[in-house]
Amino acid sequence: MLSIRDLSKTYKDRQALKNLNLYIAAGEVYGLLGPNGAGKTTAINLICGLLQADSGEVFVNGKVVSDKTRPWIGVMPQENLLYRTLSCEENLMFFARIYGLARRLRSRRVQECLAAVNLLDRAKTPVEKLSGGMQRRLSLAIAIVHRPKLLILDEPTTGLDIEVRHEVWELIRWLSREEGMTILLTTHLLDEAERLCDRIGIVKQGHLLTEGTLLELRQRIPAREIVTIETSEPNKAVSLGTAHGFTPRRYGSELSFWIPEDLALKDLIERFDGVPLDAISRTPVKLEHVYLEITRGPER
C-alpha cells in the first residue's frame, strides 16, 4: 500500500530524511517511532504531497503521490485542526466536503463516522465544549470520513488519560481489522506501538535503523529477562554483573542487567553475593529496551 523509495529531504544545512526505505503492507498497522528530530513529521509531509522530495519516490497504491492520491490518504494530526464553534456534526460536514464526497452520501457517512467514535449523542454540540478525549475522536472521525485507503495517525493518543487512551486504541482496531485500512501510526509511546503495531520501525537522524515485529526487535536483545537492581555499591554489582556474564545497562537512574539464562530467584540473588540489594525487579525484554539500545547506539 505504501512504497519509500530511496527519499531524502534537506532543510537548509540540515537533512531530515537520508535514503529512506521503507514498505508496508495492505491491511498493515506500522509503527513508525524515533525521538524529535529523527524525520518522522517530514516523511508524513512527503507521503501527504506536501512537501518536494529531494530525491526517491513516494507510492501509494501503485501510483506516485500526486494530487490524485490524496483522496486515498487520511490523516489525523498531532494537533486538533478543528472549527472550535463548530459541531461535530458540521465540521465533518465541511471535510467531507473536502474530500469530495458527493452530497448525497455525506449525511449518511457523517453519521457513520461519530457512531464509529461513540460520538453520536454529540453531534450538534460545538467542538469548544467537549473534552481532549472527545476531540481526538472527532479528529480521528474526519480522517477516516472519505474511507481512505492509507490512514496517518501522528501522536494519536499524546495528552490523554489512560482511560481515553484505550477507547482509541480500540476504535485503531477497529478501523485494521473490520473497515481494513492501512495505518502508519507515529507516537512516543512505546506500549502503544506494542498493542497495536503488526510491524514496527525505528528512525534517527532521518536512516531506518531497523524494523521488524515485535518478536523480532526483541530478539536484538541477547537476553532471556532485564533485571534491575538498587544497591549502594553499583560498581561492584556491575563487575560482579559482568564476570557472570550479565550485560549491565543504565535506565535513566536505574542500573540493569541483560540475563542470559532462566534463573530462580534465589540463584539470581546469589550471583550478586557480597553486593547489598535494596531492591530486585525483574521484566521481559521491552520495546523499550530495544528502542533505547538501537537509538543511543555506541553512545550508551
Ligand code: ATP
The other form holds:
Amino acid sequence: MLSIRDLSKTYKDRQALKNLNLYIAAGEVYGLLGPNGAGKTTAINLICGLLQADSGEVFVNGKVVSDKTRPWIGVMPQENLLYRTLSCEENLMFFARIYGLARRLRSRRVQECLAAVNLLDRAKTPVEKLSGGMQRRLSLAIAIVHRPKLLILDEPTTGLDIEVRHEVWELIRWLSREEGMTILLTTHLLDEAERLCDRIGIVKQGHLLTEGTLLELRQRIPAREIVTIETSEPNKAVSLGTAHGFTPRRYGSELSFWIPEDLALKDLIERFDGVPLDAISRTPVKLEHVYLEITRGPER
Ligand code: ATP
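Can you give me the structure for the form predicted in complex with the named molecule, which would complement the form predicted alone we have just seen?
Every component of the complex follows; first up is the chain already shown.
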C-alpha cells in the first residue's frame, strides 16, 4: 500500500531524511518510532505530497504520490486542524466537500463518522466547547471521512488521558479490523506501538535503524527477562551481575540487568549476595528496552 524508496529531504542545511526505505503492506498497522527530530513528520508530509523530496520516490497503492493519490490518504495531524466556531457536523461536512465526496453521500457519511468516533450526541456542538479528547476523536473522524486506503496518524494520543487514549486505541483497532485500513502511525508512547502495531520501524536522524514485528524486535535483546534493582552499592552490583553473565544497563536512574536464563527469585537474589538490595523487580523484555538500545548513542 505504501512504498518509500531512498527518500531524502534537506531543510536548508539540515538533512531530515537520509535514504529512507519503507514498505507497508495493505491492511498493516505500522508504527514509526523515533526521538524528537528523527524525521517522522517530514516523512508524513512527503507521503501526503505536502513537501517535495530532494530525491527518492513515494508510491501509494502503486502510484507515485501526486494529486491523484491524495484521496487515498487520510491524515490525523499532530495538532488538530479544526474550525473552532463550527460544530462537529459542520467541520466534517466541510472536509467531506474538500475531499470531493458526492453531495448525496455527504450527510450519511458524516453521520457514520460521528457514530464511529462516538460523537453523534455532539454533532451540533462547536469545537471550542469540546474536551481535548473529543477534539482528537473529531480529528480522527475527519481523517476517515473520505474512506482513505491509507490512514496516517501523527501521535494520535499524545496529551490524552488514559481513558480517552483507550477509546482512541479501540477506534484504531476497529478501523484496521473492520474497515481494512492500512495505518501508519507515529508515537512516542511505546506501549501504544506495542498494543496497536503489526510492525514497528525505529528512525533516528533520518535513518531507519531497524524494523520488525514486536516479537522480532524483542528478540534483539538476548535476555529472558530484565531485572531492576535498588541498591546503595551499584558498582558492586554491576561487577557481581557481570560476573554471572548479566548485562548491566542504566535506564534513566534505574540500574537493570539483562538476565539470559530463567532463574527463580531466590537464585536471582543469591547472585547478588553481598550487595544490599533495597528492591528488586522483574519484567519481560519490552519494546522500551529495545528502543533505548537501538537509539542510544555511542556516548552512553
Ligand atoms: P517529533 O517527534 O518532535 O515530532 P519528528 O521525528 O517528526 O520529530 P521532523 O519534524 O520531521 O521530526 O524534523 C526532522 C528534522 O528536520 C529536525 O531536525 C527538525 O528540526 C528539522 N525540520 C523540520 N521541519 C523543518 C523546517 N520547516 N525547516 C527547517 N528544519 C525543519
